[in-house]
Every structure is written in C-alpha cells, then in structure tokens.
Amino acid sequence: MIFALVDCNNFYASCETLFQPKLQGRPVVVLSNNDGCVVARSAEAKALGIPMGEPWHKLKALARLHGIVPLSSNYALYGDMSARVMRLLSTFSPVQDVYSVDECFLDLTGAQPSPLECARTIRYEVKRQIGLPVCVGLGPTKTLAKLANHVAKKRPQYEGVFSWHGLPTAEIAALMTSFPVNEVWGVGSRLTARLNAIGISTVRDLQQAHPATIRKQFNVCLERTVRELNGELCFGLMTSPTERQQIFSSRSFGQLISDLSPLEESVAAYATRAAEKLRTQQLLTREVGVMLRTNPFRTDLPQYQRSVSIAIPPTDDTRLIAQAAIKLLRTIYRPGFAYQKTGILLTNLISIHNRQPDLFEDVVGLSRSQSLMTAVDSINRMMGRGTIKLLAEGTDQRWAMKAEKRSPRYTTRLDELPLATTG
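The structure of the preceding chain alone is requested, in the form predicted on its own.
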C-alpha cells in the first residue's frame, strides 16, 4: 500500500494571509480564546523563535520590534476552509481518513501515472483551487507517511512532496538519523524523555529497536510504531467516523460574570452549538449536563464550581436541550461569585436511526421539530451562524469571549464578504 499524508502548511495563519495578501511575508500569530496564547504561527513567526502556547502579553515588546501581527482565532473561517480542502482531496482517492482539521491520509495505491506524480498534482491543485499551501508525504505505512510529510516540509529540495519509495537504504538511514525521535508520530515529550534515557534519541534509533523489547518496556502502541517505521502495516485507514460518546460545548467568558441572566444566555448559546453538532452527525442525546465555575487562578476571589445532569427523551431539538440546560443552571447557580465559565455536556448519545419510537409520543410535534431544525440549520449555513437563534441567547452577549483581533468570516457570512473597490 501507498499512504499519503496531506498537511496544510501553517493552516490557521495561511487561511488569514489568503484573504489578506498584505500579511504575506509578515510574522503572523493566531491567538487562543480571549486572545490569550499563541496557537498558530506563520513561517516568519516561527523564524523569530515564538513558541506555541506563549502568552500574548509576553510578546508585545517583540511584536513592536518585528511587526508581529496578532489575530484572534477565526474558527468559522478555518472550519470552512478545512471542509473545502477535504472535499477536494477526496476526489484523488476513494479512501480518505481525515485526521485533523488540516491534515488527512489518502490511499494512493495504484494511482496513475504514479503515487508520486499524483501527490505533486494534489499539492498543485490545492494551491490552485483553494489557495492554501500543502505538503505531501508518501510511505508504505501511516507512520512513514507522516514522517515523509515532515521531510517534505523541512527539506526545500523536495519541493513539498517526499516519498520513501525508491530511496537508497543509506539515504533513508541518513534522513532518519537527522531527525530527533520526537518527530515520530505519537512520540510526545514524556515518551521522548524515557526513550532518550535508554539511548534512543533519533528516528533511526527507534527504527532499529527490537519491537518485543519496546513493547515490554513501553506499550504495544509504541511497538507497532517501531514495526511501521520498518514498513510493516499496523495502523489502517479509518474510513468511517467513530461514533461519538459525548459532545461538549464551552468557552471562557471575556469578563467575569456574577448575574444569572448572562449565564443563562451563555448556556443557551452553548446548547445551540451542541445541538447543531448533534444534527450534523445524525445523533440524539438522552442526557444533558451543565457545568459552572469561577476562575481557579483568581485566588483573591471566592471559588465555586458545580456540575449537574438530567436524563431527557432522545432529541436533537435546540429548544428542548436549551430549556433543560437553563433549568439545570438555575439549580446550581449561587449569587456572590464571579463566574468565568459555563459549559454544556450532551451524553448517552444514540444514532438517529436507532431511536426507539414511543407509543404515546407526539408524532406531529416530532415531525414539526425536525422540519424546524432542518430549516434553521439550512438558513444558518447559507446566511451565517447565528442568523436565526434562540431569544434566550441574548443580543449583547457581554459574556462572550474576547475576539478583538478577529478577521472577517469571509466564506460563511454574507455581511463580512471582502469588498473590491476602485481607485
């Protein structure tokens, strides 16, 4: 088999520069919720040594010196651009495994005129049709394809596409020796420290390790990784989505909130998001949970946190879920505290196709509910999220997270489309 791992380069930052050409060549960082920490960097920002997770307030002096451009996370834009990339990639192979928002595996076995040429075409077409740069790595296993993608990114001579196929053994060994062991898929910082302690510091060292010994000292997953580094297929493609066990929707507030009313608005808004996810995945929830907490880092303030849940009839109706969530919130709310966060947890999920009919249920009401939710989702997809929403979500939403530096949602909001002007 020939696996391809297609990965968008600096995805969040690339989405931003695509719609703002003035940012090209400048160091760009994308910030987390409430503009707290760096969660994505352009190549120019990486060159300045800005680490992932660095608090933005610590970078302001460096930003002034180098002209760093900070942007709030624009998840609507990133999600839509991801969907466009994945749809295009699905046309190159009947077998696709979407691994994350910006990368996926493809089975290019038997691709014509060759898997390598197909990979080059993929890179060209994604850039031409969507405008985002990608790199493609090819290998006989997923682990080797992932590593090949890293080689494609780090070695300019391969022009964004790299394959292990046909390389001399000595060249493969040299490449694997040049990369530290933490570049292997699934090898994190803690595992790296343990591997280094027994003399395994490079990818080549791990490849040459005895699988049985690795399993005994670590676990079966790392043993399979070693086998995959040697070309033995252990991890197949996941072509169908794993059935979710729960859906969680939550955000930290842009400011501390003490009153019940804005807390209810936040819970209604998060219930709306969770219900949308239910319907997208054709699921129903049979249990709704609500959590409420203060800021644990504000030790100067009184602390409080609670969570509670309740069973409900199977549903994906936003109104019913929000209604249950607000009732739960009222039972755990306590005045006198400055709250930082609420959240909604939907559990006990089932497929909409596995729903057991109730002899006494309101069939007409159920049909109307399904029709209403379908209409709301359709309008919000067409006109932008929040075009139609529950009154309970409020209008000013002073609890909403900070996004003062967010770019327009160019592809999902008609009122935020870029305008072309004449001189």
Contents of the next structure:
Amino acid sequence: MIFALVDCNNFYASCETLFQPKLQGRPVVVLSNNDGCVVARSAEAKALGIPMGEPWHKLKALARLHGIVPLSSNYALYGDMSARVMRLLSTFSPVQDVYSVDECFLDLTGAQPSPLECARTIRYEVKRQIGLPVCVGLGPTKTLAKLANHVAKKRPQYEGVFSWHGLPTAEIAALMTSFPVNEVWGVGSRLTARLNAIGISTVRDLQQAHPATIRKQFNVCLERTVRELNGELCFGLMTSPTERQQIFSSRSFGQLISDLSPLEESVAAYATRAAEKLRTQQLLTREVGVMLRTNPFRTDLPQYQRSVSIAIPPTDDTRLIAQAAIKLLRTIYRPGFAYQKTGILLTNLISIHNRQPDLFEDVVGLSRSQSLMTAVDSINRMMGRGTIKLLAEGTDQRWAMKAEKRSPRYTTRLDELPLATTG
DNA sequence: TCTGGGGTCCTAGGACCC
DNA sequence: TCTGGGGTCCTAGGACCC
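Coords for the form predicted together with the DNA, given the form predicted on its own:
Now the full complex is given, and it begins with the chain already shown.
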C-alpha cells in the first residue's frame, strides 16, 4: 500500500491571501471565535515565532511592531475552498479519506507513472486550479504518510513532496532522529513528557521501542503508532463516511453573562444549529445534553461548571430539542455567577432510516414536523442562516460572539463577491 | 478588559446480572 | 476469622486530532 497525505499549507491564512493578494509576504494571523486566539498563521507570522493558540491580546505589541494583520475566522470561505480542494483530489484516487478541513489521505497504490510523480502532479494542479499551496507525504501507513508530509513541509529541498519509499535505511534513520517525538501523529504534550522521562525523545527512539512494552507502560493506541512507524498497517482508510456519534454546538459569549434569560437564548440558538447539522446528516438524536460554565481563566471570579443530559424520543425537530435544552438549563443554572459559555450536545444518534416506529406515536404530528423543518431549512439556505428562527433565540442576541475583522464571504455570498476594479 | 469549537477513541470503575 | 466469579453495560474522564 502507498498512502498519500495531502495537507494545505497554512490553510486559513492561505485562503485569506488568495483573495487579498496585497497580504502576500505579510505576517497574517487568523483568530478563533470572539477574536480570541490565533488558529492559523502565514509563513511570515510563523517566522516571527507566534505560537499556535496564543491569545490575541498578548500579541498586540508584537503586532504593532511587525505590522501583523489579524483576521477573524471566516468559516463559510474556508469550508467552500475545502470542498473545492477535496473534489479535485478525489479525481486522483478511487479511495479518499477526508481527515479534516484541510487534509485528506489518498490511496496511491499503483498510481501511474509512479506514486511520487502522481503526488507532484497533485501539488501542481491544486496550485494551478485552485490557487492554494499543498504538501504531499507518501508512506506505507497513515502514520508514516503524516510524518512524510511533515518532512515535505520542513525540508525545502524536497519541494513539497516527500516519500519514504526507496530511501536508504541510513537516510530514513537520520531523518527520524532529526525530528522530536511529538511530531508523530497521536503523540501530544502529555505523552511527550512521559516518553521523554523514559528516554524516548526522537521519532527514531519511538520507532525502535518495543511495542509490547509500550502497550504495558502506555496503551494500545501508542502501541499501534509504534507498529505503524515500522510500516505495519494498523489504521485503515475510512472509505465510507462513518456515522457521527455526537454533535456539539457551543460558543463563548462576547461578554460574560449572569442572567438566565440570555443564557436560554444562547442555548436555543445552539440547539437550532445542532438540529440543522442533524438534519443535513440525516440523523436523529435520542439524547440532549446542555453544558454551562464560567470562564476558567478568570481566577478572580467564582467558578461553576455543570452539564446534564436527558433521553428523548428520536427527533430532529429544532423545537423539541430547544425545549428540552432550555428545561435542562434551568435545572443547572445558579444565579450569582458570570458565565462564559453554554453548549448543546446531541448523542445517541441514529440514522433517520433506522428509526423504530412507535406503536402510539403521533404520525400526523411527525409528518408535519418534518415538512416544517424541511421548509425552514430551505428558506434559510436560500435567504441566509437565521432568516427563520425560534423566538426563544432572542432578537438582539447581545451575548453573540465578536468577529470584528472578518473578510467577505467571497465564494458563497453574491453580495460579497470580489469585484474587479479598473483604473 | 481580552484565552476556540468542534470531534475521535480508550480505559477504569461502578452498577447490575446470574 | 472466613463473604464467588464472571460477564455486560454505562459513565466520566483522559488522551489525542485539527
């Protein structure tokens, strides 16, 4: 098997510069919701040493000094660009496993004239047809393909495409020794600390570790990773999209909130979002959960956090989900705290096609509910999200998050199309 | 003043069963 | 004094990913 991992370089930042060429060559950062943390950086911003996840307010001085351009995240734009990239990539292999918004695995086994040549074509065509830079890593397992992609990004001599295949053993060993163990897919900060403590600090160290010992001292996941580093297949491609197990919708507020009624509005709004996701994926939920919490960074304020859930008959009806959520919220709400976030969790999902009919169910009500939701979805799709919404979501939504620096939704909104200017 | 929003999988431990 | 053994299911929590 030869897997390819195709990953867009600095995806969000690249999408922004594609539509604003004047940003090219400048340090650009894309911020999370509420303009809170840095979630993407251009190459120039990375060169300034800005870490991923850094709170924006800590960077203001550095930003002034270097002319860093901050942008709010524009998920409509990124989602659309992602779909274009994935559609193009799907033409290069019969087997595509979309792993995240900006990366996917392809099975390039038997690609002509060779997997490596095919990978170079992929890189060239994505740039030519869509305008986004990607790197491609090739390997016999997903873990090695991920690592190869990292090599392709970090070592310019490979020009964005790297394969382990056919490399002399000594060269492979040298490369693996030159990368720290935390670059391995599945090794995060906690594991890195524990691995370092027992003398495993490079990728090469982990590759040479004894799988059974690793399993005993850590867990099966890490054991599989060690095996994959040695070319043994443990993680297969997800050829058909697996069914979601849960749907989450939550947001931090633009400001802290103490009163129950705006909290109820936010919960109703997130329930609406979650129910929309449910319907586009043709799923029903059988359990609704609500979470509520204060801002854990505000150590000067009293802290409170709770979540609760309840089983409900299978549904995708926004009204029923929102009703259940508001009821739950009232049971965990306590006055006297400054809340930062609420969220909705839908679990115990089933496919709409697998619903077990109930002998006593209200058949007429059910079909009315379905027609209503279909109508609401199509109106909101045509006229923009939120055209029709629950009154419970509130009309002014003072709790809504901040996104003050968002670029136009160039590719998905007619009124925000970029126009050529003359003269 | 200001710190994201989604997801996945695995494990340990408790409740409960016979 | 001495108090079974094996199984399933569920939940909370911890680790990871982008």
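Positions refer to the first chain, counted from 1. Note that this is a predicted model, so its numbers are computed, not measured. Under this definition, the rigid core comprises the largest set of C-alpha atoms superposing within 1.5 Å between the forms.
(request) Superpose on the rigid core, then tell me if the C-alpha of Pro262 is displaced by 2 angstroms or more between these two forms. (result) Comparing the forms between these two forms, which are aligned on their rigid core, Pro262 does shift its C-alpha by 2 Å or more.
(message) My question is whether Ala40 is one of the residues whose C-alpha shifts by 2 Å or more between these two forms, given a fit on the rigid core.
(response) Ala40: C-alpha displaced by less than 2 Å between these two forms.
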